[in-house]
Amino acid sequence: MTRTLVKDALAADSPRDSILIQGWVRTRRDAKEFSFLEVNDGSCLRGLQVIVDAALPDYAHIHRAATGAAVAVRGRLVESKGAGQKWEVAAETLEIVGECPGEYPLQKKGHTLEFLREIAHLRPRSNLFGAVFRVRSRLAYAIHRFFQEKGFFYIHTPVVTASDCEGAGEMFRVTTLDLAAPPRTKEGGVDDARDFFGKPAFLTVSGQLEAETFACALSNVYTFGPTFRAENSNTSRHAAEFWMIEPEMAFCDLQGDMDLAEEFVKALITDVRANCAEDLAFFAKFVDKELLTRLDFVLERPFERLPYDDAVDLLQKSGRKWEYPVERGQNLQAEHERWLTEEHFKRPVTVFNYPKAIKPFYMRANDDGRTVAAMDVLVPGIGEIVGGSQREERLDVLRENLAAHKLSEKDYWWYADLRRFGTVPHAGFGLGFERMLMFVSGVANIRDVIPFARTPGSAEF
């Protein structure tokens, strides 16, 4: 008999004489003549009620159907006589596929998020994390759908790289050298030439630079993959391993970049609102009561566009006492970004034309000599969710930028070549996948939207 997923059984439009349900027991309630099981297989938030009659031969094993046990139930899908569900299964056979002892940690009671992080191998079976990772899956699909329908090509950029895209130096070294006794040069330093790649190599912080090479051949491309930052940060918004979506577009300027970023954010929210309604309703009830209002807030309002200088002026004149004082020439902090979106404009805000001094080498210099064609999309509740720019396509200016950031043109020879051979204006942005998932779920800690979080001092599972 073919297995039926719980979500499909719950969505049935008529009874069935024969059905096979396989999943895990959430609860069991015993009465004198029968037992009620709630069985969930992860396909949706709700479980399916199963009635096991005491007259069945399998009933002798009902005590083994404890919370967490894996079961296979064959029976009939019938209309439920109880409130709260349309269908239930009248069991004809009950097989205990995998028993679960009493010390199973996910009993029917409240658990803290901190505790659930300690059992990350089991937490997807909980309501909250089942919902989070179903939405994560749908969001990934929506990302590919958005770009594919716009004619973008999906590019796989390298995970191991010798280039530091952001220039911050917060990269994980990849090496096969014997760390206890590395080979030495005549001068006594580590001989990097004898490492696997013949030079220092690292886990990527971004696929942007490589994606630019493909945009300058295929016009519109995007990457979607893991990135790594060796930043010793223990905030609720940072992780050492996370996923990024990075489109790059040839023959595109900053305005086109902002247009696409805003359309992209709205498209993802629209897709999740349409296809994850049950899970979003759960988040709105138990995680963030303002979630649905905030999502609709973003969908229904045009994004405000605001130069960085104007944003600083508004913040300085706000009369607000900030934890981090607002200073021209410095990056905006989350509290500043949220004030702009939630209190002042009451809509999403795209801030653009940032000071050149605080931005990476690849951003296009504006004619004022002081700012670059960079932009950040800010949304309520989170702050920055997208960061991007028009890229510097002029070879002479790129060389100046590399020198100003103390980067060797020799290390970026291939990147400079793009400016020598048929250079074009081009632009792109990066959206943190987990940041977006936090926004659409209301979950406040990045550790709770990643299957197995990698943070300073922690690489469990």
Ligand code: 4AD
The other form holds:
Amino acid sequence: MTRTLVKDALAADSPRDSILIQGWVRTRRDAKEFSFLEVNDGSCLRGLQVIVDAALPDYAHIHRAATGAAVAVRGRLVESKGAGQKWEVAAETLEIVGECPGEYPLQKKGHTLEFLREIAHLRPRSNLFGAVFRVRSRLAYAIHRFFQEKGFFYIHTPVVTASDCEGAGEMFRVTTLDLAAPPRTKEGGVDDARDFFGKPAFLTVSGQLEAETFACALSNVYTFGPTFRAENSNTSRHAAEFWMIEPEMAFCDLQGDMDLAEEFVKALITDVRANCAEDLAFFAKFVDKELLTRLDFVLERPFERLPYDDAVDLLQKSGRKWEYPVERGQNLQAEHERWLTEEHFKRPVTVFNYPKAIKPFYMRANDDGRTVAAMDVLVPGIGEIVGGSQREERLDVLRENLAAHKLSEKDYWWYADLRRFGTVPHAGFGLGFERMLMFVSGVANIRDVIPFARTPGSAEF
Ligand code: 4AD
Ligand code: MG
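Could the form predicted together with the ligand be given as well, to go with the form predicted on its own?
Zooming out: every chain and molecule, the one shown earlier first.
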């Protein structure tokens, strides 16, 4: 007999004479002549009620159907007499597939998120984390759908790389050298030439540079993969390993880039709203009461577009006391970003034309000589969710930028080649996958939207 998922059983349109349900017992309640099991198999938020008649031969081992135990139930799908559910299963056989002793940590509700992080291997069996990871899966699918339907090609950029795209020096080194006794050069330094790749190699911080090479061939492409940052910031929005979506478009400028980023964010909200309604309703009830209003609000109103200079003026005139002062030429801090989107405009804000001095080498210089064609999308509750730019396509300007960032054209010869051979205006952006998931779920900490979070001092599991 083939298994029916709880999700499909709950959506049945007629009773069934014979059904097989496999899952984990959430609760058991014993009455005189029956026991009631709530069985959840993760296919959806809700569990299915199973009635086990005390007259059944299998009833002898009902006590083994404890919370957390894996069970297989064969029986009839019948209309439920109880309130709150349409269908239930009248068991004919009950098999205990895997017992679960009393020390199972998910016995009762009301564990803290901090505690659940310590049992990240079990937390997907809780309501909250089941919902988070179902939505995560749907969001990934929606991302591929969005780009595939627009004719973008999915490019697998390398995880191991020698270049520091963002230039922030926050890379994890990948090496097979013996750290206790590395080979030495004549001068006494570590001989990187004898490392596995013949030079220093790192985990990538972004697939952008390689995606650019493909955009300059296939026109519209995107990457979607893990990225790594060795930044020692212990915040609720930073992880050392996170997933990023990076579209890159040839024959595109900053306007087109912002248009796509805003359309993309809206399309993802629309998709999840339509396809994860039950899980979102759960978040709205238990995690963030404002969630659905905020999502709909974002869908209904256009994003505010604001040059960086104007953002600085607004922040300086706000009359607020900032932890970090607002100064023209400096990066905006999370508190500034959040004020703009949450308090001032009360909608997503796209800030563009940032100071050249605080941005990476690849961004296109504006004619003012002071700013670059960069943009960040800021959303309520999160701050920066997207960062992108038009890329410098002029070889001479790129060379100046490389020099200004103390980067060697020798190392970026292939990147410069794109500007030598049929160069073209192009642009792209990166959307932080976990930040988007935080936004659509209302979950406040990035550690709670990644299956196994990697943060400073923590790589358990
Ligand atoms: O702004 P970032 O650093 O931009 C880039 O990496 C560009 N190369 C993207 C591009 O133009 N193709 O990162 C992009 C996004 C951020 O807006 C944020 O959402 C997310 O990636 N992000 C992080 N998410 C979680 N943990 C971190 N440590 C993150 N750093 C960036
Ligand atoms: Mg950024």
